[in-house]
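Only one chain is given next, in C-alpha cells, and it is the form predicted alone.
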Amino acid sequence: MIEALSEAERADALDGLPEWDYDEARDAITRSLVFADFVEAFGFMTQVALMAEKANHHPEWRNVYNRVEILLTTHDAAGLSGRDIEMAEAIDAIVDE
C-alpha cells in the first residue's frame, strides 16, 4: 500500500521542488508550464506520458495551445506520496533538457 507523505515529509519534498505549488484542498502539487507553441507543449506531454506509463503513475493535466497545467496526487494514498515527488522530479528533468 502506498502511504501519503506526512506534513514534515511533504515540507521537505516541496523545498526541493521550487517550481511546484502545494494544493492543500487536493493534497497535491501543481505546476504550470508555457511553451513556444502547441507542438512543443504536445511533445513535452508525450515525453511525460511515456514516462508515466512506465511508472504506472499518471498525472492529471490540462493543455490549451502552448500551456500545460499538471496536478500530481496519489489516489490510492488519498494524497501526496513519494510517487508524486519522483514524478515531479522527472518532469522537471524533462523541462530542463
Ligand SMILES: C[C@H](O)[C@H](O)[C@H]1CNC2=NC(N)=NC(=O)C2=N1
Contents of the next structure:
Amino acid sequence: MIEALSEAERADALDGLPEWDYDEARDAITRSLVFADFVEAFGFMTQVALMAEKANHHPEWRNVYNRVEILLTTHDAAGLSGRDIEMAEAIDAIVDE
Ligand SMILES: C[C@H](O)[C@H](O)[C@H]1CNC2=NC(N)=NC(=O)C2=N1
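Output the structure of the form predicted together with the named molecule; the preceding block shows the form predicted alone.
Every chain and every other molecule in the complex is listed next, the one we just looked at coming first.
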C-alpha cells in the first residue's frame, strides 16, 4: 500500500511542476496538451503508454483529435502519491523532447 502525499509534500512537488494543476475533488494532478494533429497526439500517447506500463502506473486520460487531457492519481493510495509526481516529470520530459 502506497501513501498519499501530505498537503506540504504536495505543495513542494507542485512547485516543480508548473504545467500541472491540482484537482482537489480527485486528489489528482492534471495537464492538458495540444499537438499539431492526431498523429502527433497519438505518438505522444504511445510513448507515455509504454513508459506507464514499465512503471506499472497508468494515467487516466482523454484524447480528442489533437488534444490530450491527462489526470494522474494513485488508485492504491486513493489519492496523489510520489508515483504520480515521478510520472508527471517523465511526461514533461517526453513533451520537451
Ligand atoms: C496491481 C497493480 O500493481 C496496480 O493495479 C497498479 C497498476 N497501475 C496503477 N496506476 C495508477 N494510476 N494507480 C495505481 O494505483 C495503479 N496500480
